[in-house]
Amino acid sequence: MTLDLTRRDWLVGGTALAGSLIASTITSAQTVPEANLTPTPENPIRAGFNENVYGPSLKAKKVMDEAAKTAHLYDFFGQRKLNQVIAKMENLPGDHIAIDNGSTPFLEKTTFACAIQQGKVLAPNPTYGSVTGTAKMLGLDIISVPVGENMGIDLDAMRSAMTDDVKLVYLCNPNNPIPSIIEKNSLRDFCIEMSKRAIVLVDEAYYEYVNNPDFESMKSLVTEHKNIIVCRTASKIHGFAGVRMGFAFAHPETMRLITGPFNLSLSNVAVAGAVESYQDTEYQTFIKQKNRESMDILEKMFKDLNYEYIKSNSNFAFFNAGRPSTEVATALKKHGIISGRPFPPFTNWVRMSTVKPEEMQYVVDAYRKEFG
């Protein structure tokens, strides 16, 4: 069964063939790594980290190899070009865009800005832990608002929990570890309302994977509304988790809180790769296709085992295994599979990242052997 929770029909026969043909056309210019069907502790199937297991596109790898030849030089021109690429894609002025080594620096610096004001942090629970973890390290008070009965972020409950000393409101959309989204109109109203009282930080790390008419990026708000920051990362669909590249969208006055006059910490290699990767829409389409194939395999298992799960708007699933997630992780580890860590208070729920479809089938078979 599902909570808001949906099941998709398993792709079979002609539908699966059609999907394979589409994928093969898209990847005609790509070299796709082979699936890992003999995993070991040293070379496991990584179904616990929400990564793009295919890695960066071939086009991005090529320009990164070339950029490494000039790694000894400062490359301000490359950063300027990347800014222009993102500005055109997102239809935002260049001074509303900042670039850094992933989205983490922006999440942390926004929390530092909250600490300078000696404010509290308001965030849903559970959610991605970078902001709340940094807040705890800085000794800030955190107001944690449980997700609603449908396991989505409850904006009404967050409104009720808002106080005058809250200086940072954090929202991850889609959320993590629960791959739910916040309805676009409600979120827009909430962001505008709360930004009059505090900084509102919207983390859109997984937005490229969303295929839901109720979802919308909040980037358009930053031109007219101060105190709203939207973060993005190349770590997911672009496969840059180890390369590091991320963006923040904000009003220039707000941007001063999270950036310096210039950034010398950016890698030439990462910048060059991002310029190419963000324009390689064909590769992004391929990754979304493969993600859907793998998610279908997982959802078929949930249906067969009558598990409740959250409709995924991302590259990971969240399902109720009916037993501690630590027990699931231990059992799968014997098969060379890494799954998600515990996410209190949902300790019987498992976060499972999608991997290559062939690997996903291996994971499902191993899970059924242990529990199905």
Ligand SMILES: Cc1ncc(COP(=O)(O)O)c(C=O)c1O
The other form holds:
Amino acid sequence: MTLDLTRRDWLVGGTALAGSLIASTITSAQTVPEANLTPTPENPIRAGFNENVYGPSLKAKKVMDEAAKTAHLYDFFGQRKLNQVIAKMENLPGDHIAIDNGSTPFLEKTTFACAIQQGKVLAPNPTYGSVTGTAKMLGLDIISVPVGENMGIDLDAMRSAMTDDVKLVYLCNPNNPIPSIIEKNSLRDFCIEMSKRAIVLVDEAYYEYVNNPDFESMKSLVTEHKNIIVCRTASKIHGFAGVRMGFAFAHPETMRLITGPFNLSLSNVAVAGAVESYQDTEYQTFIKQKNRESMDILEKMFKDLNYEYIKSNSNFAFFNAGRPSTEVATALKKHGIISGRPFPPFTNWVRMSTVKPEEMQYVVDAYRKEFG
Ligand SMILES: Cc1ncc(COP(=O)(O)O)c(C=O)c1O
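Can I get the form predicted together with the named molecule as well, since the one above is the form predicted on its own?
Every component of the complex follows; first up is the chain already shown.
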């Protein structure tokens, strides 16, 4: 694996930037690679997968390149270091943190644990499909609770739908595809209450993007409440979707559900990159800033077109296009743009991930050419 860092990578912000770049605007140095303003089916603008199109930070790429030289070794020491970095950052004891190849393994393993007990799964709808999809594959019953009128996750309705045979309650906060959050106090009460009856899994994949005083991570609950698991991923703000890195926070007694006796399945490249990336707060600030710029471009279009949309707490928007999202996807595809797939029952709503601001403007221009 070679991740070459060329001088050009550092200067792609444009030659005008070059003079001031090294002296002050370190965040500009993160603009790698250049925006894709000539998208094609082979090299599309990927506004459909909630990725970070900037990729990993330069600091992370550099250590990953180095780590590839020792890829033949099991990386116990690196894992320990990463555990310490996350423990310090999250203010949790190290034995409350599990590391895996993204958050998907935690979502799946928790669902397998529910299957062993032949339990049902309680989840909102729509939501991220890993838990419910795994449950379906395992033949489990899913109690699916529609979001409320404001399209937020309806905790009261979930509470009413809870039964004794539910062994897993899944919550995604912020939710996906609807980028809303659950108010922190009611969420905390709900998690504590439900954890007396089932495992509560809170998926905080988009946690870093939230800028909302009503939001709070549920991580602090895991020290006292054995049935609560919180999972996070490096796939989003850290740009590790293809590198693979994720975390779960849980009580040590709950770890048996989501970890094995040895953790040999981690890549030393991903571990080294994550150690660097999680400490690179400047990079995260840069990505949040770019996400905001792109979201502003999208929201301006929604306002100009008088579209209904959900205020985003994430790196994607959800808007009512007034026509099937499949029609939007087909039209945008002609411009080399990938937008989100349909999310029933909101089939006229489109999920659009942020891309680089220049690309976002390209997407908006293409959309307006097609639909006004
Ligand atoms: C809410 C949510 N959870 C988990 C994932 C999967 O993340 P990972 O790449 O860490 O497996 C995604 C991916 O889009 C997601 O949207």
